[in-house]
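Just one chain is shown here, as structure tokens, and it is the form predicted alone.
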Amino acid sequence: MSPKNLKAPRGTRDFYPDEYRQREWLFDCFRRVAHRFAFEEVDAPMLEDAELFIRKAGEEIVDQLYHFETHGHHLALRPEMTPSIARLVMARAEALRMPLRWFTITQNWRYERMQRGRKREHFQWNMDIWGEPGVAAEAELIGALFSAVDEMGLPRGTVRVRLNSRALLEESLRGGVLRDRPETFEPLCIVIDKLEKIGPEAVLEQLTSREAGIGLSEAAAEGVLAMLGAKHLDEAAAHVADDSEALADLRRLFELLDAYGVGDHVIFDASVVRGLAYYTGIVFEAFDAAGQLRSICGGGRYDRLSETLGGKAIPAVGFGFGDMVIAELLRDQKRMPEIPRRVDDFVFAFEDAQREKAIRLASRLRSGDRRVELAFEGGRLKRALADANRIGAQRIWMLGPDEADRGMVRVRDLSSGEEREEPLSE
């Protein structure tokens, strides 16, 4: 094997102890925060009927799939965990009492362009709800996403959250520049989620082209770039009618996120679409105050997905929190554990005729649920002590021949340093 195909595929990653480790802290932290909201872990496989995840809105993730066919199946590695949970509720719908509370820690896989905080796979922390319409879901979601920057010991004000409404998008431009193309608001919604990525010039330039599917004028995709400049939710009022539904959801999520003492942290964002053609209502962004880095977590409502996989319309809304930009804001803001490795004890035999009773002695402390490194090999006791320290054990067990003639064994604290003598057979 050439030393070039001993490196992991490109855009994927090797966990050594000391990184699994850290990525076992993160995940304990969301694990932590979902419980404490009362929701319940599922899964599903890692691969998924392509099918699932193929949608006609043009969307980056459709081209990003990694899929293959065999044996008559058209399969794919699933890029996202939405489709795949809203496959698991369709299946059982009838007999599941909603609302359900739902997370999910995922591996995940994109082909696409590599960044800071992006590679082609990536787990995600994904928490959903399903059978509830008001917003008090999305409050609920967004609680729990500032419960888990808590969690991880971010300061508040690290992290904000931007919001938006896709129902009060599409209210506004259906009821202006779309009023006789509404078929063409999702391929819309797709390229102006671009427009951080692009910027607003070549965000006009598909709006304008036929080819992307929507053709505006240019002074109609003007005005739907001036429209997503509004940075307050008065000035999105203003393309609405006074009584717009989607206009008091966001009022009264507004409010319940005062309730959960997270509003201040929450801004409106005309701007925020999300780029996946399922989102039906409020859209929501979570990003580092300092604007160094890409989206740490996104989500919304998606009341009609379970309709186009072919079941009934279920409300639903959710969010995918992914680990690579989070680690990277915990490195930047020196808020990553260096997380030691935890081993309560060490047995050494001095000489081979000791093996038999240290492993007796080692499976004892085992059975008692300890963390036991037995030592493969005995000779001089300063390099097990070594070995002892360098693992991070908090006790070394010595069995020599004068102890074992007795039925005894040493014990130091290598904490302290202390010393004792116990019976083996206890």
Second form
Number of protein chains: 2
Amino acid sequence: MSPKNLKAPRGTRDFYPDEYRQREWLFDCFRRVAHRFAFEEVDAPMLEDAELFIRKAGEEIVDQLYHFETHGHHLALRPEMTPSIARLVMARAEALRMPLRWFTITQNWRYERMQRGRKREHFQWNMDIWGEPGVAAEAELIGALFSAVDEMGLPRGTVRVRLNSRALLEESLRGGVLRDRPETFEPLCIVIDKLEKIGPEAVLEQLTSREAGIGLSEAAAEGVLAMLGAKHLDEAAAHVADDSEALADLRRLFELLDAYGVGDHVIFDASVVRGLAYYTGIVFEAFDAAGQLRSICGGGRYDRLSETLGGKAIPAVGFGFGDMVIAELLRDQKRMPEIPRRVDDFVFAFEDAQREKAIRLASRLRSGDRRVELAFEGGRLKRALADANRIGAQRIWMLGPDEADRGMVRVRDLSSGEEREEPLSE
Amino acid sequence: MSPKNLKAPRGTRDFYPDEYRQREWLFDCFRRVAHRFAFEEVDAPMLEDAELFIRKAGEEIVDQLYHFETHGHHLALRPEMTPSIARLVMARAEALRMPLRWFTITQNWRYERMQRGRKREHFQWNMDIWGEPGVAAEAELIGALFSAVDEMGLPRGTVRVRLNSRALLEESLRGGVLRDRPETFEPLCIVIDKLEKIGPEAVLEQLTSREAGIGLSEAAAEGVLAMLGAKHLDEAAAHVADDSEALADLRRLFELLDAYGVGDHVIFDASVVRGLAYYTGIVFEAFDAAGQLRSICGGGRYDRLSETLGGKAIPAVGFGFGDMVIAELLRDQKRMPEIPRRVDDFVFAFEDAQREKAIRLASRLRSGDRRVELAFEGGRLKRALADANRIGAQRIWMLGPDEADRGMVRVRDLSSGEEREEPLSE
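Given the form predicted alone, corresponding form predicted together with another copy of the chain:
Zooming out: every chain and molecule, the one shown earlier first.
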């Protein structure tokens, strides 16, 4: 094996103890918030039938699928969790109590070029509500999202949510460009999602291209772009009917977000459509307020996904919150905590002859739920003390032949330096 | 998507909330014990270069590798954690403080025929000690193994460890069958490991077969089988020199296990060699005392793995403890707990007009770290009460128009049935 192979495969991460503790700190923030919102944790295999993920709208996430054939099966590493959640819900749709609130913290995979804040694997916190058609569900999710940001110690205002409604866009186009070919809506959204990345000219070109499967007239494409420029709900209102349901939903959602105390950090932005085909209604993304990083979290309503997968329609909404971009933000903001290792006791026998007594002592301390490192090597006390200090132990227990003969052990408090003898049997 | 695809891929598992809570209960037992023994948690990618896992001894685990080529890389889903741990240690061998104590709880994959207690994925708790050559490390690991069994509430005596030393077997063969061809030792162990499964005749046949790469004489093969029959250390002693190091190690290990209070549940068994090529010394497996199930846990010393992978030799010993067989034993023994969902409060608004107030109330309760389900639907109190009871909430908070107007909320304790009014602002 060559030295290069001592690295994790390109685009993947190892988690040494320090990094693992930071990862768990972040996951614990997610978990605490999810439990406060009465969400239940679930899990599904990382390897699924590839069919579960393959859709036809030219999504980046599908193009970048890790998939392979084995023993006659076409399998894929999940690129995202939502289809697996849909599968679990659909498989027990009759038995499950709706609305249901589920969360997952899973590793997802995509084969792609590496960029800052992006790897071939990442962990993602997903929160999903199934069975609730109203925007109260969206509000609850966005409330939870901000609670997680609070939980990490990030000041309010460092994270903002941009929010839109695909239903609003769809309504505005229904009378026009979508009248004859409603099936172009999904690929249209995928193209619009690239606006910031590729710019308006390239978007215009793709919207009018017949090859990309959309083929709008130039005037229609320019109309779409104009609609996307709306940065206030009132501006967007001009593009839809007065009794627009999508508009009413958006207005109600902002009222509810105020009740969660997060309305000031959520802005309407008609250009937000998200890059996944299955969204149908409200879509949103969280980003750092300074606009330096990729999006932290993305989500939306996907009321037709279960139908697409061959089941009956069940309203659903959810978000995915990755571990990579938020970690960058936490580091930029000096809010990523160093989580120290916790060891309570260090037990040291001077000679192999005291080893059995040291083991009995360590076992006794452990049965009191203390964290105990039992030194394997005897001999030099100086080294043992250095070791005990290095791992941050509170106390060192020292067992030499004299103490052992008298049934005693010396114990030193490593912060105060105080030392005393104790009977071994206690 | 056809209905069959609503199932997880064959041989894999979904974890719905009830199952997920049981899984976490088990993992928490592992974690608590690992922390008490001052082990640190680490993680590595599930997808590694296939090369990391491929060895040449005809191991089942390598034959059953999920592996594939993608974009010019030959990748594999890890079938076990030890090679990844070795990679992490070797990559930072100079910087890491030895001996190091690491644990992982990871999902591993093997493509194989399904049997009871065996799937294509399983989770495994691994505990590894690197940098300690003496049997104190083995004793610490076996001590931790039994602590985990205790932690799960299984009575002592339901789990036993069978233990042997490959070094002892190697010593006994050194003067004879291994003299000219020491490279046959690894495949020989792989064959011996199948003894219980395929029986002595088939083992004899494979040991004498030239094609399988071992090619012992019939007399030599029968000598090996005789050696494997030893069920006491004194019996095995007859096959090695009086000053055998391997024998001295075994005797010392049993003394240390007595100090851990587990010696009565560990038996010497010369037929235990384990089915992985890389073990070099002590090997052991835990099994249910009734002998009904597959092995619960397996481990051993693998002092040469880091060399095999191209690094310098570092002594190492570890075990892997799967989640499947122990779950069967826990169920058989009626010790698998049902872990109820925990929800503290259920907040219910009769009308949409009280929704904002309900949100503020829920937010207040949540900021006190309570677990709060906020009902999305108003209307029927009877249904809300049924829902609140069904999820096991302690209290229901009821917000109708009358209460809301007066700035009050009604709260009912769902176990006592007591009900009172409280100001909303508190």
